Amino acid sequence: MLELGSLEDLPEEYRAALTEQNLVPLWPSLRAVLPPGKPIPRTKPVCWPYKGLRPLLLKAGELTPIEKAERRVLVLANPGHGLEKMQASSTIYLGMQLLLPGEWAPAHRHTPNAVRMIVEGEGAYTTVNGEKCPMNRGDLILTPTGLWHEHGHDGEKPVVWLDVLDLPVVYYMEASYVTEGNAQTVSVEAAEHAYQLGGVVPAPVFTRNDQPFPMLRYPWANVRKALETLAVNQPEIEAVQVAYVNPETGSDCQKILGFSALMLRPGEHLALPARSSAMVFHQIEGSADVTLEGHQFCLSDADTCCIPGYIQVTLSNRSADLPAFIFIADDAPLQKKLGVYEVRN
């Protein structure tokens, strides 16, 4: 390979003279943005437990109010990209977020995407541009760009849920703001009822629903069945993964990043292969074990870790008798759009 100059060989002078003019020579920093064979990331393989992170999240329940805070959340950040950063990957924002019995957190609205999956509680709810969503374990809730959003709770216990935000891009595009706005007026339950038959949408004789995101929650209870039912009629299937998509179109849920569930059948191993996309794994219900190059994190209820791209992972159900589910987040669809997006067996 070619070897190019560095930065020093250049005379002082020259390099002040570019500086005055705020030029940059490409040559001595080439191959830090260009590397050979594929990307150098900055994203470390990390994991979040659960089981340390929860009392973290309660003692800010009793150390800050709700209205001294608006969102009550503990950022999942990736060292690799500093702590400050606020990143879990260079597309992934992830933060764990607490609301406690009776409290509120005031509607608004922002430009980049958000989905909540919920881990643990019930009687909260989002309220979704009027749409009131039920926040139950597992579910995933939409909360799309623009989208004017709320999260209110009539139940006893504390509720937590993961967020999952297309943050760090949006905000590498000085294009990330939010819009505080007032309590909405509930008018209509969740839409998921009419979305319950795979192929099946609704088709009213005058109109179609040409809501960019019909579908704003998509309930575990009904995710669950279809990974079971996939796994009992075609056995033979690598994978049992189901993909959260837009109902009408069969597209996406979101624009930027994709959703999925997993389910690990009782002992199974799979391999996945490197991806260009990073990868956040969230352990939904049971145990599994995630190992990579020089990693291995073993995942018990709610704990969360990230994986970078162009890495093997293996995924291992540490039960032998009960499956293993997996909520997995990425940024395969910006990659496809941007064609970038890679498979390497």
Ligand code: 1HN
Second form
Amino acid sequence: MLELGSLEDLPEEYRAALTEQNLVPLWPSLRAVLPPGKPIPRTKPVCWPYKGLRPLLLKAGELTPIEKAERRVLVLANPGHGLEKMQASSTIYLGMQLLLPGEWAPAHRHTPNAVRMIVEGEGAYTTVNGEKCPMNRGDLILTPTGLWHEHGHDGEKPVVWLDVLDLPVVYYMEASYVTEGNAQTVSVEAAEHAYQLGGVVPAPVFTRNDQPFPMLRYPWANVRKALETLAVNQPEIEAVQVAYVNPETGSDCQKILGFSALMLRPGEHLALPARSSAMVFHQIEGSADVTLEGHQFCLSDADTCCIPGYIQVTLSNRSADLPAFIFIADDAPLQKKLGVYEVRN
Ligand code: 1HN
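Mind giving me the form predicted in complex with the named molecule, seeing as the form predicted alone was just shown?
Next comes the full complex, and the chain you just saw is listed first.
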């Protein structure tokens, strides 16, 4: 590959004349924006152990009343992007949110899409477009683009959840904004019951629900059961993994980020091919090693880590007796829509 000229090769006077007219020579930066063979990711492999984060989040509960925070969140920031950018990867925002008993996080809606993976506590709920979604450990709740959402807590102990948003993408597009609203009237309780059974959907008088987000809550009890059933019924399957999808269409449940749950059988090592999408792993139950070039993270309850795309990773269950359950978020849906998604073996 040709070595290209640098900025310093150019006379200072010429560079000043370019700057004066908001012009930039391409060739000194060409190899940086178009590196050979594979991208040079800013995203570093990073792990955020829950044990370290939890006391600081609870302290935030003492230091900052909810009225002063609106959303009391510690952001899981990737130093590769600069902490102030609040990005786990180029496309994924992660935050741990704390809601204390009796608190209320007011209604709003915004352009970025969010999901919440519940980490601990009970008695809290998120109301999404009038649908009251109870928050229990391991549940996945969607608050997609444009839908009103607010959080409340009728329980006794702190509730913590992991927020996963496509905020970096929507912010980069200069399309990120919020609208504040009033407390919603609850119109539907636990609408996920409409989609309890795989393969059949409500079709009253031949009409189907054509809303873009027909299912907002994926209870962990159901997802866990689906994984365990898969492991028993299809022992030969390569990975015991299920995707969170729109039950009306079978497509990814959101348009930018994708979500799945993986069960590592006792003692299992699972080598994932290098894919172009960045990935987040969050341990729901059990304990697993995440091994990639130059790094190994040991995940146990509620630990979260992030890895860049184009990298091979092996997930290993640390227990020989118990399954391990991992929640995965990635940006494959966006990459597929844009035509840049790749799998390399
Ligand atoms: C948001 O709306 C929530 O509703 C949490 O709980 C975190 C981070 C950035 C932008 C919006 C929430 C968020 C957020």
